[in-house]
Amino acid sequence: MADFEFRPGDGPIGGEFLGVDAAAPMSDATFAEIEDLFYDRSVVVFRDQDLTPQQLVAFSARFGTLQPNVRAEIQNPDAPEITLISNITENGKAIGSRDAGRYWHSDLCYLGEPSKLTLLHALEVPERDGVAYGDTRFASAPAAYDALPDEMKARLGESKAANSYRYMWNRKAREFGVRPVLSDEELKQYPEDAIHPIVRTHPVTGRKCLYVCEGYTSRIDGMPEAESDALLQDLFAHAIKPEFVYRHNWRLGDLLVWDNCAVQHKATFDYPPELRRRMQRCAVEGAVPF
């Protein structure tokens, strides 16, 4: 057995690694044990990690090929595999994405090959009087699917839905005012809609996962608009029921890793702008959903 402690959470997802240094050399056997626990729990945290960008990239690459974000302006200039998530402005310019995670979503679901998993490392956590703000919530996609009534499972069948970065961009721009509203021509710089199964099979565990999210899923393919909108709203509400959700309260140095097939997530914006938040993130390439 590896020389670390793992504490699973109380619900269907979540767990905590203690005694792991992600910057240190690690045997294949130890990493395999970590990976097995990760896929069993879908969201795990490695506590007390002091990682340079290069060390985060190296550890992330143990899970697979890294996948840079489509927004080049929020990449770390010295390590483009890393995306910066932050509310900090330096020299009049935002140093990272200021509105990431406003909606429930699965990372890069708008691509033909969405992210397999994401790693997010806390460099600065918004805190006041010993209380940390900016929690991230995660909802279990397999648990959500398993809890669907049999008639809904049958109705969904082999249905597919559009996941749209372009749709999300202007919706977020209009609602939060942090990014500019773009014309249809300007939006063409970003990927076209990706059409994915509403019920996705996990490539490692084989479990069925409910794969729609309010942030990017804009329509059900081939379904009349009114029917599509109504069904999606029902699925969005079902997917995030409290019994499926794990809430992560951040600590400085946390390295949180999550499975983008098995969970969707949403950030909590419950802190004023003077409380600094700075995170560095890597994503790992996945496969075409099936």
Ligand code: SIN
Contents of the next structure:
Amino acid sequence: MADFEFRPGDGPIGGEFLGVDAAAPMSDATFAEIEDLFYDRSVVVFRDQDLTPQQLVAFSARFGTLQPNVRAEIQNPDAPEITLISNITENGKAIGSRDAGRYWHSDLCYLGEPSKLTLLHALEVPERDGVAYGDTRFASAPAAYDALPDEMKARLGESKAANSYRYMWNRKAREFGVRPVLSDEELKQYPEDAIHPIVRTHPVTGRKCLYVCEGYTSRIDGMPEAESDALLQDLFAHAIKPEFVYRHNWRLGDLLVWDNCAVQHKATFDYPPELRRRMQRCAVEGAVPF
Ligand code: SIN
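Form predicted on its own done, so how does the form predicted in complex with the named molecule look?
Every component of the complex follows; first up is the chain already shown.
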């Protein structure tokens, strides 16, 4: 029997581990128990983690092979498997991504083999008067699929959609003004679109998951543009209905782990620039969605 406590949340996703030290040696049996609970709840938090970058890398690697981000400039220079997410500027330079999580998305869905899961560790949380800001919201993809009307499930069938890093880039650049607008030629340094099933099967739980997101899903393969745009807008709105959503209110030292097939997520930018937010993140490789 493992000596940690696990408290599942109220909704379809979310749960809290207490009494786990992610930096300490852990038996395979204990890790397997943790992994089972994680896949059952899709997003879980380990409280009170004091982790160096190397310790975060070591714990993340228990879940699989690490997958560095496509943007080298937001990697931790001493540990390239780690991406920094922060609103902090040092010596006139942003120390990490300042606009990650602006749109609902599933991590690295724009690659042929998107991330299986992501770990995000809170090093600094924006706080004022005892209130923590900068929550992250997660929406359950199996719950969203299950709730689709039967006619929609039949309509989606085996359809596929393009997930596009390049489509995201200039929308984000123009909307938030943090990254530069790039020419078509400059965008070619980033991955080509990945075509994935709109309804994918979870490789561990076998559940069907709605796999489209406003951040990256640009068009339904083989469908006229107007029809594709209208259907995608409907699916984006459906996927994030409040009954599918868990909202994580961060505490210093939280290590959150989420399943990128089973959830999509979005950060909340509700804090002023003088309140610092600094997170370190690792992603774990996944397989081709089916
Ligand atoms: C992300 O989208 O990975 C960032 C989430 C966050 O900063 O809350």
